[in-house]
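In structure tokens, one chain follows: the form predicted alone.
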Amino acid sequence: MSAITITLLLAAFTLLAMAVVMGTILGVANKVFHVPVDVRLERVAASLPGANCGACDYVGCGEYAEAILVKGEAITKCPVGGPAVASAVGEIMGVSVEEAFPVRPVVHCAATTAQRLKQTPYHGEQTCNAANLVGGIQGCVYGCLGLGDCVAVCDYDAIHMIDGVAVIDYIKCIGCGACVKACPRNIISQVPFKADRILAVQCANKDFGKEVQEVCEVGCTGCKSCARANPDLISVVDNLPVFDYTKYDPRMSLQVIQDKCRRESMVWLGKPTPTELALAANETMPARQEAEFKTTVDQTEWRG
């Protein structure tokens, strides 16, 4: 043989033996470092919606799927999957699950632009986080601001500001979150639906009558006349009616408490019913508008 071939079987030979040394090693490793992972983790994840949108407070499905298992996190924390995907989680863990509900946004302000009195013009960063940080631009402290900051971090095109005013397409929402947390004023809060439709105050202030009739055309007056037409299901606090959806029930006659309302206050939120479906189909609907961030400093005239 000559030299060279000498020398490339050594190598050969060489890297051979390393391989499998390694390979003896990796070996004894995976079994002396292995660590049992439930084989219920990637069918918890599997069943999760996979929207990763950190509605449940964790980074992702993956990671809550993991809190299930290890730490023993609620299984009625998707907002997304709501009802069907506690249920599923519940099947694969052995535990039972109490009746649950798909929870959706509420923005709690209905006034529209036009309906919102003692206003001042605002020339600032056009952002819902740096009109909040101002004062007196609108008479009230409690209302929607306008600057579509909800409607910039929606995933689902499910959140437009028409007139003004935050509203929820409950057809697209999936219910993950991120208006309630991205609203600065913390008028959108998270209700569930026991039906495809239900009722909710749109206000959000707080303050007596006479003050809110200044500064809103459709703002609750505390008047408590809803409280009275159904004392266990509404109650009255900081001049506000507050409903206990707990014991909410859609087959309740719940039309007499908004008739009650002389502010239209009380309003029927969720999917549209087919006859309001018919009505809109002729309709042409508002463009979804897009807050236009910019600041005082892009609108200064420069002089010298």
Contents of the next structure:
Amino acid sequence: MSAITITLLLAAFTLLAMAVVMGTILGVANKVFHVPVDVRLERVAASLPGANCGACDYVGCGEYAEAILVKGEAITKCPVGGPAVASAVGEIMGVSVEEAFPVRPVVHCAATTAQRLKQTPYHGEQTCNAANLVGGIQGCVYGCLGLGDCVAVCDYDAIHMIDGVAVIDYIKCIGCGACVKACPRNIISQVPFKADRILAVQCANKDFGKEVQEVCEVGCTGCKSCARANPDLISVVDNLPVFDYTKYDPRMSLQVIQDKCRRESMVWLGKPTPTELALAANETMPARQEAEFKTTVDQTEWRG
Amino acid sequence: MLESPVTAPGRGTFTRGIHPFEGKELAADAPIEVLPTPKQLLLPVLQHIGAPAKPPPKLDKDAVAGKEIAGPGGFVSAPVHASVTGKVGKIVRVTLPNGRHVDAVAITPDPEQPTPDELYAAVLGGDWPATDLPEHEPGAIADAVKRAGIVGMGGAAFPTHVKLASNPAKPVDVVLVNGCECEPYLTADYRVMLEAPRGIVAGALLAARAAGAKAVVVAVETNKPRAIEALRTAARGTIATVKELETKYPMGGEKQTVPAALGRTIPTGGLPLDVGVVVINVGTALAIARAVLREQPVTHRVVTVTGHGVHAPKNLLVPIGAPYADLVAAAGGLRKDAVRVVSGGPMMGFAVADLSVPVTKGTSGITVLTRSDLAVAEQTACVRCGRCVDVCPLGLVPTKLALAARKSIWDVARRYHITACMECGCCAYTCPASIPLVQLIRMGKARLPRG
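So the form predicted alone is up there; where is the form predicted together with the partner chain?
In what comes next, the whole complex appears, and the chain from above leads the way.
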């Protein structure tokens, strides 16, 4: 045999020997150090939406699934999936789910730029967090500043500034709560939507009567009419009506409450109604502009 | 003649800082006038740093000038006293220039009020004895200061009795009276130094007794030679000395005045107390003298109404709670080209949107700026020119702090000591890219996570 063949064979046998030894070690280690994995983990993780939004206070869906199995975390913490996911997870885990509702944010201010009074031009840093520390930008010190910190943090394009006030698009919103944490005025809260559309208070002004009227055309004056219409459901705290959504039932006569409101603070929020969709369908969209891909260079007159 | 045991070895200046347009000539020569009694006063319950004062559940119908209407809400707090005699209305909400939305007690003054001369004599005039002070016990002085609701009158409004409270762990040996008034345009402290120098010295000596200090140093910038002269005359024969400091902004900041006047450096994040110094403003010193010698609380203060946007810039003696509109009217009203009203001076003041806001204990001036005073420029990106670093009197890196605050990068903000910033505004003043550095840093300080 030539020297080359010997060298080749030597290398081949060495590698083979190493493969056998290491394979054996790995095989043994696999048996000895075997960690039993709960088969349910994969199934729970698969039934979660996979949005990894963090609304459940865990880093992602995988970690939440682990928390459900290991720590016994509540199975209703996923606002994105809502009742469907909760019941799916409940089936895997063998727990029954009480009635759960999707949780969605509500912006507690409805005043557009034109309806907010006593405004002064503001030239500083164009974020709500910065503007919130400056007095006198607008008369109302509680309401929406309209600079869009909530819009910036929304990953789902579900909140927009319309006429200077944050408006949530409930079709796109998944309820992750990022806007709630971003708002420096703390005027966005998470509310269980027991129906597609629910009644909510769209004002955060804690002042009373005339003081509110001086700074806002639509804000709640704290007149308590709504609370008198349904004292069980609504209590007035700091001149603001507060819904007890645990007692909220879509079958109640709720329209009465809205009709009592003398301002425009009691509002129906949620997915658009069929009527609204029909109205929008009839709107003529603006004509689409087609781009004209001709260059202007040819016509440029060069001088000098 | 008594000799101060502490000479003032400071070199009279500090590093960095800026020399902005002074604008003091507008109101410097206007003697303090008494504001005509306003139709209504609003006394905010929070005029200081700390817990808001607590009005009793049922307010008295009648207010008597100098009588307490809201007691202190804690140790770091101060009571609020009625500044005029009149009828107490209901409690309303007001938004102060700094953005705080607080309760305020409304008072409608009675038709009969003391004449302007009587008021002037009660607050500023008359004789202030600088001798026979030892008859006042240190504890009694601190107590009188606490009851009188005295807070720092230079602007920050920190309750003064907290500074004077004796702390065995941190003994005080010098009381530094701050008469720098480095803020452009403002002349309220200057006029007080000219018109009541003996009151300032008396108050400073009382504060020194309360705090157990052996020396009193009055620090004044060199652009106020007449004030230096007046204070030197008043301080003759006492332990108080006057120290001249270079005219430079922000000389009046504690961390600048103390090293400049005494040669002691305050550690980052520390207080003058850490180097054995208590710093009080000249207005505060006068208020201490008034509280101890005349047993009167803080009911009035001197406010400069100035700027090119008012017809007749003035220094006014006003009751706490008077609306800004009355002060502006007393200074001849707004001129046609007035575009911005600032509470305080142009460097550290807050723009005011509504002239119905009341004067508080910390209001040192109202500056009205015209279009030509404002440098309105488009904000551009930071080019790392380093001018803000060149001027920051605290040796911070403003651009780093501001951009960290904008992007919420809190570990960087903390590593670069964002909380040490005193918001003097040198960086924003000098920034060629017009980045609102101070606003961003302020926002960062407010949003910085605890811990």
